[in-house]
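Have a look below at one chain only, the form predicted on its own, in C-alpha cells format.
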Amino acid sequence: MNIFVTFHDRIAAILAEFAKAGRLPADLDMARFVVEPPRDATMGDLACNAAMVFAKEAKAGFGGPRTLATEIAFALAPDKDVAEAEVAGPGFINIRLKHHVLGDVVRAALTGGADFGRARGGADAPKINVEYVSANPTGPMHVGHGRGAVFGDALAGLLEFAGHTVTREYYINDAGAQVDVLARSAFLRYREALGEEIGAIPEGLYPGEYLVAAGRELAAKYGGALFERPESEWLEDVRAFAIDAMMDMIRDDLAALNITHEVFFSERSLTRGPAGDRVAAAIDDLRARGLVYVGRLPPPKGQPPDDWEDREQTLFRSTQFGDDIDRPLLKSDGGYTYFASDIAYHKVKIDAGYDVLIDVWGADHGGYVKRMNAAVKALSGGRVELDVKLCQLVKLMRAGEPVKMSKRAGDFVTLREVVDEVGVDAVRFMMLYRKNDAPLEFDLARVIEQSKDNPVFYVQYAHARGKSVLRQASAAFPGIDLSARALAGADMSRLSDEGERALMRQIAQYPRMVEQAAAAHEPHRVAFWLHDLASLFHAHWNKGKDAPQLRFVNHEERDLTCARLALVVSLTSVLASGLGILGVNAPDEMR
C-alpha cells in the first residue's frame, strides 16, 4: 500500500478531467509532479506540487497556479479518504487524511509483513548488473574496500526489493603488473618456507605476513622444484597459484560481511579465455562504427594525464559521447590500455543483455567516469545506462585517535580485523550511514557503544524495544493473540495521539522511500529513514514514562492495547525489513 502513489493517481485523474474539458493541454506529463510528505507535519499528511509544476499550462485555463491548486483541492474534497485539502503559498496543496487511511497503512504493514513495500518486477523490469569490490587480488581487503563492498551489496539488495533482477559481480584485476609483483612476493615466501633467510622484504614487493601461508603451500605443492628455475619458467604457475590463494582470502573476508557474488569475472580471460581476444573484438566493433581512428592528441592544459603521449595513437572518439578528449586504446609498446580492457569487459555485460550497469569504484577513479560512460553509450547505442558510484575514503579511528597499521597486511588495517572487533552489523550499518561519495570517519569505539549516539545501536534497540512490548503484553493479557491477522482487526481509531500518528505517517512512507532510494541507487536513504523511525518510536516511548495513558500496554484497556500493539508490530516489521535490505540483523533482545 503506497498512499503517495494512490493520491498521485487520483490527482492525475483530476488533471485529466481538466484536460478533457479543454482547460489544460491533453499531453500533460503526469510524471512531472509529485505527492510527498510535507516538510512540516502540522501542514497535513501529504503535499502536492502539481499546480506549481503546471503553472505555465495553467495560465490559459485557470489564470495561474493558485487557481488550479484551488480547483484540485475542491475536486479532492469529496474523496472518501480526504479530511481536508487546502492551498498554501503560490499553489501548493496540503492534504490531511481521514484517520482510517493511516489505520489501513498499519493493517497493510501487519498483513504484508516482510513484503510490505516490496515491488513485484514484471517482464519489462530492467536487468541490472552491480559490479562491486573488485579489489586487486594482491592481499586481504582493507576498510576502504569494505565500504564499497557493503554499499554494492546493500544496493543490490535494495534493487531486488524494488522488483529488479540483479546480478552481483566481482571483476578480478588479474592481468596487470601488480599480479606479477604478487607472484614474486609469494615466491620469496616460498624460498623462506624452504628454509632460506630472506631478510627484509625488498622494496617493491608486498610485505604483508598474509603471504607466509601462500609460501608454505607452494613449498608443499612443489617442494624444491621451483627453487633453481629462472623466473620465466615459474612466474605463470606461481602467479596463478597466488591469485587463487588471494581470491580465497578475499571470498572469506566478504563472507565475514555476509557478502557473496554470483559472478567472478577474470580480466585475463578477456585476452586468454575460450572466446579469444575480446579486447581486439571490442575495438573492431567500435572501428566498424567509425569510432576508432589513428591520430594525435593535443597537449593537455595543466598537468598531463597518465595516458597522454605525443605520438600517433589508436584513439576512441569518446568526445562524441560527452568525454573531454578522445582516449588511447593501445600503449606505445602495442599492448592494450586499461581503458581498452574496460571497454571489452563492459561489452561482455552489454552483450549479456543487461539494461543497467552499476559500477562501484573507489574515489580515486573519479577521472575515469566520463570515458567509461562514453564507451558504454557507444557500445550499446545508448540503450544501456551506466551509473558509476564512487565511494570516498574511510578514516579509521578509535576513541578519536587514528588506528595504527596492521602487521598482518603490512601497511593498512584489514577489513577482517575490523569485522572481528566490532561485528558485522556495526560495519554494515555505519558504512551506509553516510552517502557513498561523502568521507566517512569510522570510530571503532563509538560503533559498539550502547547509546543513542550510536546509530546502529539506536535502530536495533528500537526493534528490540518493540519486541519487549509484545512480551509485556503477553504477561499482562495471558493468551492474547499477537498474530498479525488478529491485530489487523484492532480498532485503529483508538490511535489518536500525535506521537502515534507520527509513527503511522512514517510507516506509510516506507514503500515510497524504498522506491525512491532504489531509483536513485542510494541505499543510505534506507539507513536514514530507519533512524528517523527509531527516533520517533523512542521519543513516544519516553513520553509514556511521564504519561502512563500513552504507554503501549494499558492493563485497564485491552482494546486500546490491541490497537497500539498493532502499531508496534507493524513498526518492528518495517524496521526488520529495512535492516534486512541493508544486510543488518534485527535483534529481539539487546543486553
Contents of the next structure:
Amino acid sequence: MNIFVTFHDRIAAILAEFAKAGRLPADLDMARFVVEPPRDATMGDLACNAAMVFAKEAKAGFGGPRTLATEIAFALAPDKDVAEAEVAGPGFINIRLKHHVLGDVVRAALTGGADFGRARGGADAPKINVEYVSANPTGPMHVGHGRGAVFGDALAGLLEFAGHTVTREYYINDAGAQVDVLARSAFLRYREALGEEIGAIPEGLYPGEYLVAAGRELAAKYGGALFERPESEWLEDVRAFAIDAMMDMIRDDLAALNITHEVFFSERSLTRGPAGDRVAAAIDDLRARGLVYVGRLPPPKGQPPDDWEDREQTLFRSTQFGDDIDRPLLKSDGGYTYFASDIAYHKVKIDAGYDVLIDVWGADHGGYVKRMNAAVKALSGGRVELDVKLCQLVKLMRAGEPVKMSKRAGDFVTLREVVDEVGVDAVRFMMLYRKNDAPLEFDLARVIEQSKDNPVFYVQYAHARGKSVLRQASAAFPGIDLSARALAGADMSRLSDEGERALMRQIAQYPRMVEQAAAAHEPHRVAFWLHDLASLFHAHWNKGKDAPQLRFVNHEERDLTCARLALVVSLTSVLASGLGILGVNAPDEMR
RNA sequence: GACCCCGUAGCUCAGCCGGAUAGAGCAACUGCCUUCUAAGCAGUAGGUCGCAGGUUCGAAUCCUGCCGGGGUCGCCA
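Show the form predicted together with the RNA, please, because up to now only the form predicted on its own has appeared in this conversation.
Now the full complex is given, and it begins with the chain already shown.
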C-alpha cells in the first residue's frame, strides 16, 4: 500500500478526464508530476504539484495553474479517502486524508509484515548486476574495502526489495603483475617454512604476516620439491595456490560482514578459460564497430613525463562516447591493458543479458569511469546502463582521534579487526549512514556507545523498545493476542495523538522511500529514514513520561491499547524490514 | 593543463532528475527529570546553501564561469 502512488493514479485519472473534455492536451506525461509528503505536516498529508507542472498546458483550457489546481482539488473532494483538498502557495494541491487512511496504512504494514513496501517485480523488471568489493587477492581486506563491500551488498539488497532481479558479483584481479608478486612472496614464506632464514622481506614483495600460513601449507603440500627450483617451474602453481588462499581469507572477511556473492569472476579466465581469448574477442567486437585504431596519444600533462615514449598504440575511440581521450588497449609489451580486460569482462556481463550494471569502486578509480561508460555504451549499443558508484575514503577514528596506522609496511588496520572490535551491525550501519561519495569518519569508540549520539544504537534501540512494549502488554493483559491478524482488527481511529499520527505518516512513506532509494542507487536513504522513524518513536515514547495517558500500554483501556499495539507492531516490523535491507540486526532487546 | 567528487548552521552531515518559511544530530544557551517507559526530556538561538551570472512562474537542486578542498591523469591494478 503506497498512498503516494494511489493518489498519483487518481490525480492522473482526473487530468485524463480534463484531457478528454478537451481542456488539456491528450498526451500529458503523467510521470512529470509528483505526489509527495508536504514540507510541513500542518499542510496536510499529501501534496501534489501537478497544476504547476502542467502550467503551460493549462493555459488554454484553464487560464492558469491556480485554476487547474482548484479544479483538481474540487474533483478530489468527493474521494472516499479525502477529508480536504485545498490549493496553496503557487499552485500546490494539499490533501488532508480522512482519518481512516493512515489506519489502513498501519493495517497494511501489520499484515504485510516483511513484505510491506516490497515491490513485486514482474517479468519486465530490469536484471541488475552489482559488482562490488573486487579487492585484489593479495592480502586481507582493509577498512576502505569494507565500505565498498557493505555499500554494494546493501544496494543489492535494496534493489531486490524494490523488485529487481539482482546478481552479486566479485571480480577477481588475478591476472596482473601483482599476483606474481604475491606468488613470490608466498614462495619466500614457503622457504621460511622449510627452515630457511629469510631475514627481512625484500623491497617489492608483500611483507604481511598473513602469508606465513600460506607458506606453511605450501611446504606441507610440496615438501621440498619446489625448493631451489627456478621461478619458471613453480610460479604458476604457487600463484594459483596463493590466490586461492587469499580468496579464502577474503571470503572469510566478507562472511564476517554477512556478505556473500553469487558469482566470483576470474580476470584470468578471460584469456585462459574454455571460451578462448575473450579479450581478443571483445577488441574484435569493437574493431568491427570501427572503434579501434592505431595512433598516438599526447603525453599526459601535469607531471613531467620522464619516461614518456611517444609511440603508436592500439586505441579505443572512447571519445566518441564522451571520454576525454582515446584509451590504449595494448601495452608496449603486447599484453592487454587492464582496461582491455575490463572491456571484455563487461562484455561478458552485457552478453549475459543484464539491463543495468552497477560497479562499486574506490574513489581513486574516478578517472576510470568515463572510459568504462564509453565501453559499455559501445558494446551494448546503448542498451545497457552502467552506473559506477564511487566510495570515498574511510577515516578511522577512536574517540575523536585518528587511529594511527603503523608505518611498517603490511601492518594496517584490517577490516576483520574492526568487525571483531565493534561488531557487524555497527560497521554496516555506519558505512551506510553517509552518502557513498562523501568521505566517512568511522569512530570505533562512538559506534559502540549506548546513547542517542550513536545512530546504530538509536535505531536498534527503537526496535528493542517496541518489542519491550509488547512484552509489557502481555504482562498487563495476560493472554492478549498480539498476532498481526488479531491486531489488524483494532479500532485504528483511536490513534489520534499527533505523535502517533506522525509515526503513521512516516510508516506510510516507507514504500515510497524504498522505491526512490532503489531508483537512485542510494542505500543511505534507508539508514536516514530509519533514524527519522526511530527519532519519532523515541520522542513520542518520552511524552508518556509526563503524560501517562499517552503510554502505549493502558491498563484501563484495552481497546485503545490494542490500537496502539497495532501501531507498535507495524513500527517494529518496518524497522526490522529497513534494517534488514541494510543487513543490520533488529534486536529484541539491547542487553 | 584536463577530468571526477566535495563545498549547506560553530562542528559532522541530510535535502539535489526544480517546488512552499532550507532540515537533523552534536556543541552553545534556558528550563525540566534524578528516574525505572534503563541507556534523559522539552525548548531557544544559530544559515547571503562557496562566489557571480544564466534558464524558469519558481533554483541549495539544472547550465556556464570563477574560488577553495580532495582525488586521478599512456604502458600499474
